[in-house]
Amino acid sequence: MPLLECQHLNVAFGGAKALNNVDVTADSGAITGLIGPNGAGKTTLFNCVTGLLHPSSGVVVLDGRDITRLPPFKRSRLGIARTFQRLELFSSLTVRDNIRVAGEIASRWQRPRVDPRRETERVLDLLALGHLADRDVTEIPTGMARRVEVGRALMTRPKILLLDEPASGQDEAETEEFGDLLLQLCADGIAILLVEHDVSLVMKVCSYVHVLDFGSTIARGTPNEIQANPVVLDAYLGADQEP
């Protein structure tokens, strides 16, 4: 059974359907891609999974439990963490303190309890952020700030990590390293649901990909199947995309 199941999700804003009977699954220890043009419904789906939006119909299931109506904080405690398309960091804090604050909050409910100081240093090392740890987040490049946001999410010890365009602002070398990091995280058992416009990154790290367009699923399959799908080529990847 998949760790996360979104079944027949429908969301409408006024007369416009943001999600139209969408099904998405994600497995533990795997990276699942969610791609499509701007406005396709990707962030809306993330908001349904995390509880910021309630679908008009459909269900969200985590580890066999229906969480569709649970508030966001309860979903976090069950193992859901996310990053945002727009950077959401504490601008008055250092890199280290941005990461540590999540651990301090999570330590109130986590059992067994993890030492936030020690876990912060582990995450800094994991994300190769040690050399920036004492810098204010406003002083570091956007690509590195994206890593800080991932680090903060990891401090909650999630079962599934929802990443919304995490490679935005990264150069080619940083993106390559970031892809390796994502593969390492899923090798440790975390499920990752990845929204990303860097198609080469998606095709490198994902084992399965869902494609949305105008709120509906137009394709799903392996990266090779998606790259060869004429509907996806026409709607998103472009006719010149090599399979």
The other form holds:
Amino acid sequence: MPLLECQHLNVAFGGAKALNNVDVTADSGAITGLIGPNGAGKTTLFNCVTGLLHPSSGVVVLDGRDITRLPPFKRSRLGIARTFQRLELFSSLTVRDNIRVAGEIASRWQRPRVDPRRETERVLDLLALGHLADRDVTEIPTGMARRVEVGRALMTRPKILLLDEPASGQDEAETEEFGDLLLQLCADGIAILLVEHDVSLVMKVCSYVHVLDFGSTIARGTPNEIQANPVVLDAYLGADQEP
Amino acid sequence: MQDFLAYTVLGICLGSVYAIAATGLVVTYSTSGVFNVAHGAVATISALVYWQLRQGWHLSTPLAIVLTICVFAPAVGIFLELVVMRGLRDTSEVTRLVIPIAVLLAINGLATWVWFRDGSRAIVPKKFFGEQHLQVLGQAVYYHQVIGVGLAMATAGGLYVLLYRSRLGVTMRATVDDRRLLMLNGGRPDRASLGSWAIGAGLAGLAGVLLAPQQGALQIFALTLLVFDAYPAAVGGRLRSVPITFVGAMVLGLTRQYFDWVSHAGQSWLALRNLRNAIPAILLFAALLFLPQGRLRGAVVARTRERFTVPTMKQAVAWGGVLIAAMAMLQALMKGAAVISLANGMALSLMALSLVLLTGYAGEINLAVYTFAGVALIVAWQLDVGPTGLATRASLSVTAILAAMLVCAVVGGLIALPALRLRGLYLGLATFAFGTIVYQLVILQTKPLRGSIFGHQFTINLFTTGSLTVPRPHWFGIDFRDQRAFLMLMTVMFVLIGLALVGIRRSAYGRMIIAMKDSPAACATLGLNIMRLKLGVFMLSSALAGLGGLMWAAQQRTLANNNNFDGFASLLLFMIAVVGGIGYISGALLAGIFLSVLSVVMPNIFIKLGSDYPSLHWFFVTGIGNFTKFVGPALIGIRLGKNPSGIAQQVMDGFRPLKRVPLGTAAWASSIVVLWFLSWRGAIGHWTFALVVIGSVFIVPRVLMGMFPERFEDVANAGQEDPDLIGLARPFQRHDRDRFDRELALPGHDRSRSDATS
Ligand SMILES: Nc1ncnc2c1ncn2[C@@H]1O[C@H](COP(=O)(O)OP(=O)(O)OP(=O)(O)O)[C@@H](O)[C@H]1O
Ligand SMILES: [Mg+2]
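The form predicted in complex with its partner chain is what I want next, because the block you gave corresponds to the form predicted alone; please supply it.
First the chain shown before, then all remaining chains and molecules of the complex.
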């Protein structure tokens, strides 16, 4: 049974359907890709999973439990963590404190309790952010800020990590290194749902990919299947997108 | 039945005026995102202008109306948008509330200065067509009221056409959704903003002219409050929906009139009359309960401009020591009256400390600090004095203080509950409504509450004789009825609470509060129960407000029920605290001192100058003295838009470089001590001393930087970093673009375009 299951999700903003009967699943210990042109509904799906947005119909199931009605903080306590495409960092805090406060929040509800301070240093190392630790988080480049968001999410020791375009703003070498990190994380048993425009990263790390376009799933399969799928190519070329 | 219909007619008449006022508020909010607290002040000054034109200068009614509603009021709106509100983009919700508060106080101050500076004067606005009226079902309905209903209909229809059928309206509605997108699509958000401010202010003016005759003799702040009564209608419409606002206004008007009917025009019994006055505030709470929860707010995309640095605990302790020493030295120099001013200021600083926690750290808003003072005062009085005791004999006990803080925390928690789900602005409005309710139903009550619980008789004395006298503490064998001793006690308390707050800020709890302020959405996805944290912070800060308020009351000794509690004092305190630097303990200190100095000392100086130079009396007393008294604080508040982090930040930025010249700094500090000694011995005047010290605070850092330029190269070159690296080393920001525009002499792009950081 998959760890996360979204079934028949529907979301509409005014008249426009942002999600149309979307089904997405993610398994523990694997990286699932979620791709699609701009405005396809990827971020909207993340918002539904984390509870920041309520779908008009459909259910979200985590670990066999229906969490559709739970508020965001309760979902997080069940093991969902995410990053934000439009960065949501704590702009008055330093890089280190951004990560540390996440651990401190987590240590209020998480058992066994982990020392937030020690965990912070571990995560800073893991993400190679040590040299930026004492900088104001508003001062660092976007690519690094995205890593801070990943680190912050990891502090809750999630079962599933939702990453919204984590590589944008990182250069090629950094992206490469970041991909390895993701593989390492899922080797530890975390499920990762990855939204990313960098196709080579998706092809490299994902074991399964869902493709959204205009709110509907237009394809799903292994990276190789997706790459060969004419519908997907059409969606991307038709939308005149993709660097 | 006939009565019911008659009161329905009256309710619709009243509701119509509310509708005009409330929709004006909605129009400005929905295009600019600014909740224009000053709406009521625009209404008031328009009513005065209309009076001046019509009854003062005897213009014809139509001409006076056109000049007031179509020329004067919109001009005020346009002026506000151009000069003040436009600077509010990218600022926090707090700043966006404080500036309109400052504008409100400035306009009312100006009106007082123009029309009422020589004390009371009867300005009695007349109704349109005087006392002519129709008889409707046995009730007199004035032509004035009929005109009000007609105008409300016209307003509703006009706004509908404007917002939903015209291009300008579409632009206006799009402006607040996404300014940038609108511009990319060829919209002109600036013009839309101007339009909405002009219309909003015009509607305010109309409401003011219609409401003014209700009062009899016009009183500025009372009329402003009358307009505030319409605000719940706007809140019911989520500050966006014109139709719901309209319906809400009708509900408001009808409720009030039905209440009159049920209580048989209940003007005779004070309790009921006050309940009538509290109806809008009560309805506001009701509206808050039913408002749907908005989406969790994320971080503001363009970084807000407010930045606060955090002192280390060591620094905080050192500064606390300096403050106590400085205060001890200062009070030794000063005469009795000046010590009282200083002590008043210190008491206000203690109250402002509660806002440092709530607003500075958590970004939430409390517009009823004085109300908490009132609550604390009533509780402490019951415990320490009691109905038969003598306040002058008693000592304020620690038990009473703790009980008062506890009650304040609980009460604070209860009023915050309905607003916690909503954005910060709504919590602010809830506190304001709470202030009104307590003022009307508790503080203005002159009968004691009697009752019994489990057979125990109890009597709670409110402001029974119109005032309460509070005991001062008598602790550690020191009688704090001595003003100097009490000043020092408050100073020590200020330092201790300040240290505790810095401790909180540096703790895990403090970081969570900051995180919650910066991005509630991110916090929720990390598992933080935001409502519980908010509730906790609000309760803690309410308790601190109670403590500070109690000290303030003890400083005043006898407190009348008529001033400070009607809401405006709380608005002023909130505003000055933010201006002082709401993120800093020192900001609270500055705020308190400021308030007492500005409102007492400054005018006195000018009155003295006026009597010394009788030929310049008008200039000093009316021109500068009264003007600073009435308008000064508000003008300072308006300046905040330029530097939203507050004055404390500015002063500290000035001092930061001094660390590099320890010798010079030490020399400066010791010369102050020497001067103090001379002044204490009477060798130089106290005022001279004060002026020299204040002046040196601003001058010495500059002088030292000038003397040792080599140590300050990096400070002087700040902002001159290598342009090639901007965007790589850190994100490209608006000030960078401005700098490039400046240096390349490009015509500045529209300043409202938000920066592309991602
Ligand atoms: N708050 C909102 N109000 C109205 N429409 C919205 C809102 N949020 C998203 N949309 C619309 O829903 C659709 C899906 O948006 P979403 O942000 O989920 O796309 P996305 O796949 O994440 O795109 P991108 O690759 O650009 O991040 C878009 O058409 C968008 O304009
Ligand atoms: Mg997206």
